[in-house]
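Next up is one chain by itself, shown in structure tokens, the form predicted alone.
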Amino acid sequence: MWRLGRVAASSLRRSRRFSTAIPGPCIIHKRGADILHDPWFNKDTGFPYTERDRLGLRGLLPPRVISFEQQYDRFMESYRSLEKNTKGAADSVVSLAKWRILNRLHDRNETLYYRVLIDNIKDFAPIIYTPTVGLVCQNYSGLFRRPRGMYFSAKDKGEMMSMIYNWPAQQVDMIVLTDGSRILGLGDLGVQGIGIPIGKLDMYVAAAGFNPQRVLPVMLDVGTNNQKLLEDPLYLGLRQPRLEGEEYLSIVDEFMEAAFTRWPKAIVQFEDFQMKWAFETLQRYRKKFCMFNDDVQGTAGVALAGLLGTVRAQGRPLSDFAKQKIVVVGAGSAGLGVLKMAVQAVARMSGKSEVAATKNFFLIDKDGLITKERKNIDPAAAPFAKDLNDTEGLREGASLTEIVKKIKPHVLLGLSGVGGIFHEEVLKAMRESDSTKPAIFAMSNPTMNAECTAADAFKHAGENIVFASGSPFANVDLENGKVGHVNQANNMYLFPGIGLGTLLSGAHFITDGMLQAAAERLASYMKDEEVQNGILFPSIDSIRNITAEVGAAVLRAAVAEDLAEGHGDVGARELKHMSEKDTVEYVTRNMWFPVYSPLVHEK
């Protein structure tokens, strides 16, 4: 049940086939009701009689044995019944009802849960991940039934090195860590932000085949500045203002030291930290621990893949990316992360310095265009501030509408967290773009924070655009039977592969080169005819195949940079001699896949 699965490539396709092959046994140290109460090992009514006898389960279950396939069908029937019964209800009500039924299965039987999730990933990802996870975090204290993951708070200072050993798994490969300070576009949700690491790790399991016994969601509770939560009698976190400065960093330092002391080969993904701490912690730890920040680097990689795909959609060579005029709306961790990676790509393609490569990028925050004339400019945004000589007559603080009309950008990219900021006038101005196929990326999450809807983009900017969003939107029906394709430019296309490729490479650090390799592989994944029709990203149904390709690209980059030390029985030497095809097959073989394994009790 909980082995590091080795599954053929055919099993990565969305499938309802159930293998008859008997997997290897799993050694457990529990008996009787303790097994039934442990979702890692529970098979519900699927325990065969021989197993019931040797594990002390006789009489604790109804007598009939129900097969894995029957259990699967029974759950899906319940889910479809729920859909039918909630038809016409408010979207939030329906989404939370779907999340609850999936969460109950997750709490009871993880093997069945992950099989259901993998086989129905397109339907269920929006429930366990974006956008429903934001709604779950907002209501977490009221929804709480069973703890999942670990909670380290400011009250635990000095105790984390011992606390980390309270986690029952002997080995952890992936940790997703948040401090709850900037949950999606919803702001400071304190301890309720734990829903984000839980959802992210579900995607690591479903998309990358991480063994769910070897992943760990973590909340660092350093308080909250959300007064509404502090006054909420149901709030489960610390009732104190957020720690700041060295007090804050000392908590994060202590956790990182504890985690890597126990699991030195683990990978930590930082998630939804407010901008100042996102950049501070990334610079503080990236050369000391194997870690990355998904908001800064994962978002940047997906955006870069989309930007490169836009050049392909115009029928131009990728080297022309250096000539694209790009307006980035939002100077938070995501926007600045995108800018940094895009500028690095332009510098690499053009041979220019990174300073020179910023020429065609325009950064906007809540106060308008950021130029060198601005006082008290954020240090993280300073490298991208425009010289007034390079703004074609635009002033400091120029509005988005002014900029689009004057610059006529090839790409309008939103990571502002401000819903509707790409209003009708801005979108209509994009009709005058210097590009034959301009791109509009409304990437903020959740859905209500998207800079514009897909329907408005195609209505006002014209039918000949490329559109991408962070949250899911339906394709748009255009005139003459044409379809306006919606690309979900979501980090789920990259972070699972970054994690898996890094794990299997045995690298101790995640470099810019590894991240760029991931983005470029995603950008080249689609066929030319698909890209020219405005389809930049593949269907999520293919997520395991995509992850295998991205993971292999990350692994090869680690090998090229002499960072790969190998994983398990495969050493650095073997990795160096793998062909590109061999690498993809190696990554695929190491994806865990949910099946019931025979359980054997050992004292």
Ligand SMILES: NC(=O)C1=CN([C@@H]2O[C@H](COP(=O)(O)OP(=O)(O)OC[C@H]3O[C@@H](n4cnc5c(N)ncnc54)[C@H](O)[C@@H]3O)[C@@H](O)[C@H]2O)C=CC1
The other form holds:
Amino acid sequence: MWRLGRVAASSLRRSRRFSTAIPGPCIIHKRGADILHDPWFNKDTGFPYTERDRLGLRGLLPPRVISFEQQYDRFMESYRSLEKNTKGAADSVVSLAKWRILNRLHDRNETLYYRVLIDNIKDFAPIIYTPTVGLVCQNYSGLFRRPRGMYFSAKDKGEMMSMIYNWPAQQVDMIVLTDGSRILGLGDLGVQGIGIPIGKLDMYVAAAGFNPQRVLPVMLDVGTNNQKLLEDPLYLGLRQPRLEGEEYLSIVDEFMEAAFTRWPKAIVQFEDFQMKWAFETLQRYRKKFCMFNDDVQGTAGVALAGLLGTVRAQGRPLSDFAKQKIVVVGAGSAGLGVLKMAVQAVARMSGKSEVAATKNFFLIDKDGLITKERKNIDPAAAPFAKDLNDTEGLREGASLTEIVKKIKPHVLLGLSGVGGIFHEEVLKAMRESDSTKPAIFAMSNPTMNAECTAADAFKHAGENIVFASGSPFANVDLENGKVGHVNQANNMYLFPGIGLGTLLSGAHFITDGMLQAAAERLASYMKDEEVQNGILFPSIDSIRNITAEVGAAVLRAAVAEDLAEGHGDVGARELKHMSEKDTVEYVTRNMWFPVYSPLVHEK
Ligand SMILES: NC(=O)C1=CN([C@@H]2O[C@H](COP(=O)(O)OP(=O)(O)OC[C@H]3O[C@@H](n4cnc5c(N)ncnc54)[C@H](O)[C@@H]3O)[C@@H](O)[C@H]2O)C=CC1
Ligand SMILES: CC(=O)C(=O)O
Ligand SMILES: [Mg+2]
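Following the display of the form predicted alone, present the structure of the form predicted together with the named molecule.
Every component of the complex follows; first up is the chain already shown.
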């Protein structure tokens, strides 16, 4: 059913009056069929007669004018009948059918698309984002109908500075960039990874109110090492092995120079780069450009918020965080990002050195427990390698089961990309945890790569656990009148706010302080009562509200660090004088909201 609730109605008024994203009623220079084929301006049967007359649309549409509300209802009706008609079909078939119907709307009418997405975010996020986006990437070459975003390949070397001007929008605020080398837990998907920047930017629009005309998904195609794709005649990317070393970096360098030359105020989010390049590019660019790595830094903030939540869930003061024993499974870009931020938090809270603060963390990769005995240890993992004196007798390479049995951790956190790795024996061992409310975070995506299912976690580890997963699971019926609450610990709770807060601050860099502020705001978002019931993260239904709070925290951190230069008409001085409440309101007012804008001036 169509609904324009109080929040939506007030957002609508706000967006008309204040949005920096849309500069009032726009006058379009296109005419006739060109307008109908431009998803940004297209209103389908919703063009009023004045616009049909003055824009050369008469005769190109059936005569009846259908209101936005009716169009909305009509779409939702077809979506619901698709759900009914595909009942009983394989999950992947149903999910792809849902993705297709949404994607067709996206290609045709962006205003309606984003409105249904915002209003139904809980139902649609699993389609446009994880888990279905993973399936879409895997099947991209077959699903491809129309391009979306920009593609820069190794063959474009030397051309990028001119290519960037092929993008039709004058202004771009947010770019999500991938090289497709580690798409969710699905590995190297080459050019097919473009689905991830598209899905992330849909979340930017839905959750943070970025103007969809000002966002840009980008694929850097430097080849793929996925043999199956290289042999697939329908594969749409470069059929060559991935570039390495300086050759690789020179492509990323060229793109970054081109993007920031054309749009000096843009923000670039690096997404789903394999670990070596995730860390290397973060170090290379973070002091030069306004950028961050979502998998390293966004994930870290969300995980830290969840970890602090587990301390509150036990009814303990936050300072007890330093005493929690935490096993991190997966020493990749995400796992190491989480460890770094969590260790810094322990050091801050306890006054210990960062080295001393690593004591209660145990890191595992595909070869088991990482200790100082590890041969050829990755330099990024080295600071977290355990001294054998601190492992209670566990050896180098000890298995996950051995570690959980011996250490009795408070938290088991998976970012390994390996589905089912928290098997029955591991989960049962968590019953002996030293915590009154052990936490199990199976954060890998998509669903089939989650370290365990929610049902298995509650079944084997007990009803008393706190559970979170990267992709959504339904709450678990514990068959005694109780419900096992499932949290979604996904960086989607932070990256939209990091992006929006940074944009509105006008900061040229994204600092640790800004990221820490984002994590802390998310951590404090839930009330004690909710947290004690195992609810660590808010429902995705309130994502705009969360993003406003996170965005405001990021903006204020930028102001506090003297990095804020302002945005649009609002300068650094005004930002500085805003109270916390004013800042949240300011961020909220700047969220774009989808309504049909007049395309001609009223006479
Ligand atoms: N929930 C969220 O917000 C996020 C989830 N992720 C998920 O985290 C996963 C990993 O991402 P990255 O760290 O970027 O990948 P990565 O490839 O950099 O790291 C994977 C790590 O897992 C380890 N591993 C592999 N098999 C293992 C096994 N059997 N036992 C223990 N460790 C094993 C590897 O040795 C490596 O250290 C992916 O599935 C991704 O979807 C990533 C970012 C955000
Ligand atoms: C959520 C996300 O960024 C990932 O799984 O890579
Ligand atoms: Mg990612």
